[in-house]
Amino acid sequence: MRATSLRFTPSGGWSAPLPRPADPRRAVIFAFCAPELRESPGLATLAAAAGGAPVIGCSTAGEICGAEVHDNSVCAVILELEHGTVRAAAAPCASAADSDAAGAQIAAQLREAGPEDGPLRAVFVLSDGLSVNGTPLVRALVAGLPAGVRVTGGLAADGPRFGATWTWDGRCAEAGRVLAVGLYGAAVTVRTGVRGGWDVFGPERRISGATGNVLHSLDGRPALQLYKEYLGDRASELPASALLFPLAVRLPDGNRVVRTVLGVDEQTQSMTFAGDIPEGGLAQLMRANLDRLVDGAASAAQETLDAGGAPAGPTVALAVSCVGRRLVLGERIEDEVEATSELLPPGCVQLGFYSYGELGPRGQLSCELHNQTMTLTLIAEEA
């Protein structure tokens, strides 16, 4: 397996010369793109050197290359296997509701591959962040595929301004859609990585109020109103200050997510998060240790390497970031990405971004819509 990592700048371009991969069949190109290069010639020039590869990217809140954190860049991998192959998927996704079509469109896409690809190993799926409900999109993903199959990615951002994100495939940077790439060969091994660090606070309090991913009420009360009791000064913020405490949901199975805000609603007192809320549930807010955030990326990276230690090979590490640790974290952000950094296989190379919504396995679940964690798809190849 070969591996390039690049970033590109509105002023000094390509920080080194697109390398062509020599089998289109068995590259992807990753790329995490701030929303205002979106007609950027960086793009056009990264779509030009995939010679046919697939391309898969998205608008971030940040992009991580190395142990960095960039505005205003395109940060992009070349990733070439030696025995594996690769293909894309596409779906539209226009609203919460074709989110459950959409995962199964892409798992029937990527379940096609002929003899020559070998098994499914890995997923890796890019989402627009504001129109899905990740949750019944990851449900559906996973039920198509074969079981075993590793699934992660996470959702577009448009920094702290929930204003529009896309995905980009190469050929266009389009809302509405979910773009995934499957990785195929026995070669091909992929270990995954998902920790937060959040603190729970105050009481749990029962869902009283919920639709699909829309929280109506807590305790019979308006969730808004409540939302804002807690943030004070900041309530003028939203949606974005509510970043700053999220929401520990308990799943009927016992597992906890934690789901961030992507909306709000005034009229109706109403919170749209990026993954469902079960109403009857239980909820409680949460709130951040900026060292327990760290301690948390770096539990990451060290839970990629605890399945069975560090990869022999060249190795990349895909991290996907929730935008509410960015603003949390503030001028120590990079102490995150420079945490996982240090406990991954040495020359290991580290490119995401940050998301409104990381998809992972954690605990008993295959895979599970997250927010607010820091989650990370070590991929490497030993035959």
Second form
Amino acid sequence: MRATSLRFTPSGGWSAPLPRPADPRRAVIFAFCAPELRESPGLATLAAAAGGAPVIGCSTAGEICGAEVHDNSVCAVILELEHGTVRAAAAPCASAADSDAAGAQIAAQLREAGPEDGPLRAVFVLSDGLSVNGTPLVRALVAGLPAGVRVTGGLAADGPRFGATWTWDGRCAEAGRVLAVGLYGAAVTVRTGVRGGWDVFGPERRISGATGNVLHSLDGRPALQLYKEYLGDRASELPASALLFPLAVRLPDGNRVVRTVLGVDEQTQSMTFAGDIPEGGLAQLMRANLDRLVDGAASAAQETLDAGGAPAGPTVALAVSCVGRRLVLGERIEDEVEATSELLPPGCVQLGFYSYGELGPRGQLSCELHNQTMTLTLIAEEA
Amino acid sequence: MPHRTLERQLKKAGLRADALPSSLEAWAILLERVDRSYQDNDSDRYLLERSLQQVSDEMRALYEELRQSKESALRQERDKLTAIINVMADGLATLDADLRLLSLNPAGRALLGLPEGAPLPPGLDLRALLRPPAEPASENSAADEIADSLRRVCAEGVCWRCPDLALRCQDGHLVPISSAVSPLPGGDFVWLFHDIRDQKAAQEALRRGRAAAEQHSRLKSAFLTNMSHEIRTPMNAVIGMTGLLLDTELNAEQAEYASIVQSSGRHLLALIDSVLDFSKIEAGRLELELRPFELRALCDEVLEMFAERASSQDVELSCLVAPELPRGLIGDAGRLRQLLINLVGNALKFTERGEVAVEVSAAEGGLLRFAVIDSGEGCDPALLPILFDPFTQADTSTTRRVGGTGLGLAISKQLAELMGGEIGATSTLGAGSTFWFTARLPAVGQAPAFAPRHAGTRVLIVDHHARSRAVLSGVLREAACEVDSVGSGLEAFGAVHTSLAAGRGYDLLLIDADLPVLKGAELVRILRTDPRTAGWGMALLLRLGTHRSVDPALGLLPPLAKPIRAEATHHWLSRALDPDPAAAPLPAHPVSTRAQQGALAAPTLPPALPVTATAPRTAPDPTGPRVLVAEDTPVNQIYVRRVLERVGVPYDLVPDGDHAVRAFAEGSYALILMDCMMPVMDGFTATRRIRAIEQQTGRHVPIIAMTANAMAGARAECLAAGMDDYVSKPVDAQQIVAVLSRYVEVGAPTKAGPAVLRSETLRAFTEGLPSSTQRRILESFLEDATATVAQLRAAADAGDASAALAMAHRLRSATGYIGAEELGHQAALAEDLASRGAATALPARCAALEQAFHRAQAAVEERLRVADP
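What would the structure be for the form predicted in complex with its partner chain, rather than the form predicted alone?
Shown next: the complete complex, the earlier chain at its head.
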């Protein structure tokens, strides 16, 4: 396996000449792009260099490149497998209601592997960050794939604005779409780590009104009103400032997931979250402790290694972190990417973005939508 | 070393911590980043503080909500409890640790007479409120008890409940209450009290009701007693006079009418007895008279009583007493007999043909079980439980068909329960019934078993009735016979051949006369023609009261009467199984009559003095013993007089007790017949006076009570007054003679009185025997009799009626064979006396018996001397 990481800035262009993949069927290009660079020539150059290999990218709330976090740039990695093959898949998803159909479509496309492909080992998904409900998307996707396939990915972002997000397949950047690549072949090794680092506080509240991923009320009070009381002056920064208080939701099965706000509706005093909010369940506000967020990121890196130590040979770490973390960490945002890169194997190429939602398996569970986490996908090829 | 963030900010601005900024632009970038850090910090701090404030506010609000809801729940709970306490009908008060009232509910205030809503009088103390129940006699000690209890309540914090106390109300009057004081957590007490005036009133009403009912029952009982007396006295006259009338010369039509009067009178009397019995039992006034008696003899008596009737109905009657049961028992033989008579009589009523069997066996718990089993029409099992209710019969048509008062089974039930047992019945419609009862009848003494005198005698019973076969086999085995039994003539041939083939044969064949198919007589005839069996002893089993002409050529032994009765059978055996039957054959009786059967088969009865309807009148013997009769009723006077005249006993008659005492003092009487209820002085008082006089003379004249008083304890009352015996009115001639003969030598109504030693009997018994054997028989008789008489005397002197009974019985049995009639007669009298438990009269009876024995002894010795030159 060979991995080449590159960075594009409007002022400096691509950081190195773009290599052309030797075998397009065995290569894939990951690209994470600042929203304002949607039409930049950097993307066009990269698409041309792909030479027919699958391209998968999206808009971000910050680009992760090595141990640094940048804005207004494009980060890309050209990954060439030695033994395995790569296939791309895409499905439209104009509204949250289409999410599970999209998941099922992606799964169906990836199942149709050719005779030259080995077994499907892993799927990396990038989805529109505002029109998609990540929960049914992932559920349908996992349900459609063979057992044991690692599914990771993230939801596209629009900085802290929650305005417009898009995915890029090398041809066009489009809203309302889900993209995925499947990695095939017995040699492909994928490990994951998902960690948060937030603390719950205040009373546990009954979710008294919710539909899908829209929360209406907690303990009979309008949800937006509660948030505004906690935010005070910073209520004017909604919906972004709501990221400061993610919601810990206790699922009927007893597990707890973290949900972040995607949007607010002043008229109905409701809030839209990145995943389902189960009515009748319990919810509790969360708050950040800076050190604990950084520790959480480090734990995610450690988790990728716990399964069997560092893989031999070149590795790529795709980092998907939550926009909420960036908002809280502010000037200290690079603390968390430094923490992960210090733990990853030497020579490992770390690349990724700040998202509106992370996809990955937590513990023994299959892939789920997360919020407010650092989600790492470690890819290697072992003979 | 600068802060890590500053270090990164320097790096992003392209500056170094240890060098001056390279450009103003880089410096501006650094400043902007540092400024942003401060801004972030402020913002974080703002949010943190705000969050803290918000959470704190929310928590406070939640706490307040929680507190209010809890308080409201508590208030609701308290209001509910208060409402309950206020609507309670019972008084409820809380008391402090020293039992002073803290609060009192409205019901309690009303009871105490305190106005509602007003404060409680200060220092109102439970001790001042509780008083003993209104029973003045025990007030002081009861008040102490209350004080003690309250002290313990205070000191130990225990509960104290008292169902019967009085509450002292504010106006001073007392109200009966039940009260409970219990400790509360925290040292206070709760006092609950309930007004029990209504309960007390109900109890009092009940008590009064019961007293009234008891009084009513006593009056009813007394009324019945009087009625009984009133009815029995004229009935006595009716029955007695009809009897006398029947003794006169009447034509056939007159005799028939008189008989009907007599039997109707007896029936009426039986009816009155039933009603009386029932009412006595119901009033709990029937007492059992416990005396020793012989179980088997009693059963035999009952069987005998029904033998003729059963026979006329073609019903086979039998009684099987389990061999392991004791012979002598203690119990009320009269009542037991009554029970058996009721059940056997009932069974016969409802059994048109087939059999009625009595079975006596041991039941659990030391009880005896008497079962009367019939093959009659049976009854619907659903009706069984009500059969034992008074005035109930299975259906009313039954009453019309078979008669009866409907009291028999109710009385039986009461009697069985009185005897410590129970009664019951099982039945299948159309397939017969079993009526049973149990009774507690303890064994007494060691009555002699029948000596196994016929060991090894081989007997074959041929009888169609399985139960009769079983009964007879049992009796014969008691006598150590070897018994086979078969059910038909054909089977009999089989048994005979089997036995012959085994080289044994039979000594005796007992053949039912009424065998189906091959009749008894035919079977005998056939067997007589076979040389191997011709010489065997054979006898027919013949139902009492049946007549059968039998060819004398058949050479039959006298018939054995059915129903089989143990003792009668033993006697029959003794006579039938002569040591050498060929040498001294018993006269073959071609005809069996009731009288002959009775004489042979019922030796347990005292030899009946033949006072019969045709007995010749005997002139009083002026030198013989004199009888004093005290009787006030003219009709009875006439009756008793006639009877005494007929048996030739001289008598004097007085009209009351006072005259009787005077006559006794002046004259010399062998016996006094004393009516109990007489004007001037009753029989009891007269008897006590006479006994007092006798204290000085040392004599003892037997006094026999005559009374119509059939109520409980009459016998005991008579004996307590010093009387020796008792006859119940209406007394019949037989009864008077029987009792007289027990105490005095009455004139022999027939020419042939009991012989000292009747030669004919002795000859019949010993004829043909070698003289040495004859001699041995007489010697052993003397030996045995001497010992028995001595033992009888000892028992009589010791007042041991049961031992005396056994000895007298033994003596009487022995005298029968050798013809010592006089001694046998005396033994029978003694036996009868002993069986009635008249222990006080026994020594006198013994004296007469001993004299008879000496005469018999002399006669036997004389005979031995003559026979042995």
